[in-house]
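The chain below stands alone and is given in structure tokens; this is the form predicted on its own.
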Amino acid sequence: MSATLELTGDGIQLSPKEMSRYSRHLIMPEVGVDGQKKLKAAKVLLIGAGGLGAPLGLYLAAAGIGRIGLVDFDVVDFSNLQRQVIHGTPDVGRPKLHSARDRIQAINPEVVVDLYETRLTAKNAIGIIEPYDLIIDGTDNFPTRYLTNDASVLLGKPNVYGSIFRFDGQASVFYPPHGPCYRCLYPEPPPPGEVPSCAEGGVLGILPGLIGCIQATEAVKLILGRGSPLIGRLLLYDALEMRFQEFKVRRNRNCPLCGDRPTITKLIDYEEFCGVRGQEAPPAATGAQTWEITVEELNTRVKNGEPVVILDVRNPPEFEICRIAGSVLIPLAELPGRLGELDRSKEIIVHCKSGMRSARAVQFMREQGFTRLKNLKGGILAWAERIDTEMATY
């Protein structure tokens, strides 16, 4: 059985301007006029218009993909510009979909762009994904990755996968029954908080450009029916060592989604499956005590000279960017071995960037017998927004 999309360019015409635009494709025997018509006939959905979605949108538009769907619900932030090259400084504050659409159509006005300004969920995923020939996963969280995978498998669509973190990237193509799905590679998500996000751990700005271009290449190969796609192969890239490695990934016959006897026949609650529901909330209160404090409350207490310890559980590079005056740095990963540095008799206000890591720290410290604890709601981002507006953010 062929692993290509088996698209045809029947009924598709290339205008004289398009013949000129794609001339470097047309003179390649692997593409030619028929191949370029296939590209124009193709409908590709990009999940995410961020780091990976940026090069994907640019290069697929330039390649002549006829219809590109974009799914995102975020707005452009200054911190995005280090890697999300489809957006520019004037786009800060705009919806990413609008910025990406304008850039795609500036590159190639022949491309039809569909916008889905929403979070992909189990309720809307089938309806959004179904009209497209090929799905490209440019997401940055496990619930959406599993959702994208499951919906693609249930609909029989190839899923071109990519992920990035710090200096490392991955890419593959999941396309049952021709090969494995994402669940064959990762049957279970990691425990919540075990794998930092790019917002917590950082990412080399150039990295998504390379991984996104690999994904775009795989998409074009599948549409053209040329070459050997990354089906059953996981490509790993280490930017620091400038090294590629490849591993075989086999279809798991016991996979609950694409195995011989599948048990997953419809989409599920992916936040619950990945254990992230409520992770942004502080630990539950007991009795009349609350385990949360606002930045305004903390600011008042600091100004009044109240004896509180402000514990920062971010990583040292984050601490170098910005910090609350007088705070003590103990990264979350080091906390179990450094609890002895903290005075249990004093009230400790714990914070991180947005409140997620600090909530985990508060929960852990409570389990170790600490009782005078509060989690700073919204973290240092809330402090910068509402207390110290001159503070640098990231």
Second form
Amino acid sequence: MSATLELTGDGIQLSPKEMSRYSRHLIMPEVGVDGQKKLKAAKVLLIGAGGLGAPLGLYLAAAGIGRIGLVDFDVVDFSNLQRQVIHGTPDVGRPKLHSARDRIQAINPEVVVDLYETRLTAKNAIGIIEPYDLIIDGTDNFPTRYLTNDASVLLGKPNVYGSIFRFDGQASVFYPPHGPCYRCLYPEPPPPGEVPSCAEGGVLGILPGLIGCIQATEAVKLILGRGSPLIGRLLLYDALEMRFQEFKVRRNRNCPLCGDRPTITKLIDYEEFCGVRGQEAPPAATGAQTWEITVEELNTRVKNGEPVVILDVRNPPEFEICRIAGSVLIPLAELPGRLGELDRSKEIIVHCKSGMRSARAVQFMREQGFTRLKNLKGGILAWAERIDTEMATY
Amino acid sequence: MRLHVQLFARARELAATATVVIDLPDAACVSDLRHALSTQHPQLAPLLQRSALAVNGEFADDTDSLPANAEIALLPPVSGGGE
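Other form of same protein, the form predicted together with the partner chain, not the form predicted on its own:
Next comes the full complex, and the chain you just saw is listed first.
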């Protein structure tokens, strides 16, 4: 069985306008009219219209992919514009799907765009993925990544994978039985909170452009049946060192999904699998004491001059952007070594950006014997939204 | 034998270095390396359980043996992409 898609351009017509549009493709023997017809016949699904989805959508549309499906449920935010180049400043507040569709159709009105304004779930994944020839993983979280992988393997579709963090990117093509799947590399997800998302850790804006373009290239190669796909190879890119490295990945015979005796034969509960269900919840309350405080309550206490310590467990660059007046900064990672700096006789209100890291900090400090603790619900984002509306956010 | 382990992504941040050096008895295997890394760099321990190790450019199983002067890479999962 060939590792390329069995796509045919039979019955596909290219108009004189399309011939002109794709002329730089058509004059290359590796593409030609036949190849361009294959691209037009191809149906590609992009999961995520964000950092990776942006260059993917732009270049696949320009390349003449006939049908592009987009799955996303988010709206465009100012903090997306540094990297999600398919969306513009006037699009802030619009659904990403609408903005991406408009941009794709402006680039190439020949492309048919299908919109799925939803989160990909175990319930809808098979139905959404099935009509497409090729799946592109531009997701931003582990549950959707495993779901995308599992559904693609179960349906026998190639999954063009990309992932980014800060200055590091990864790309590969998962296509059992021609090569491994994502679970052959990483059978199980990391413990929740161990691997920060781009929202927590940041990302160089250009990085998804490069990784997304690698994914787009792989997609086009698979459709054309040309060249050597990234099947069985994990490509790593380090932008700071400007270095590419490649690692061979074998199909794992014991893989629970694509191995010789698979134990996963249908989609599972991915939130539970990745341990992220209820992650936002604060540590369980014990007795009558509640471990949460709202921004309104904190504001009242500060105004009344009550002696509270406001402990910020974010990282220094985040503290530079915005801070609650009078707060002290001890990044979560440094907390174990710096507990001695905190006055246990006072009540300590712990906060981070949105409340997850501070929930971990509260849990840790409780284990260390702190009793007068509260987690600021919604973090500094809630403070900026409801108390200090002039505050810069990120 | 002395092995140089190249760290990627989150592992590099946690260890605050791009490479760590691990001494192992000859005839050690990948799981021995995993254990030594966890012990000598405890901040990596939780991530290490779910990370891949590559030996001489190829992903390795825990039972694979480690050739002398092997080039090791520690590759944790990376989740970002969209948002």
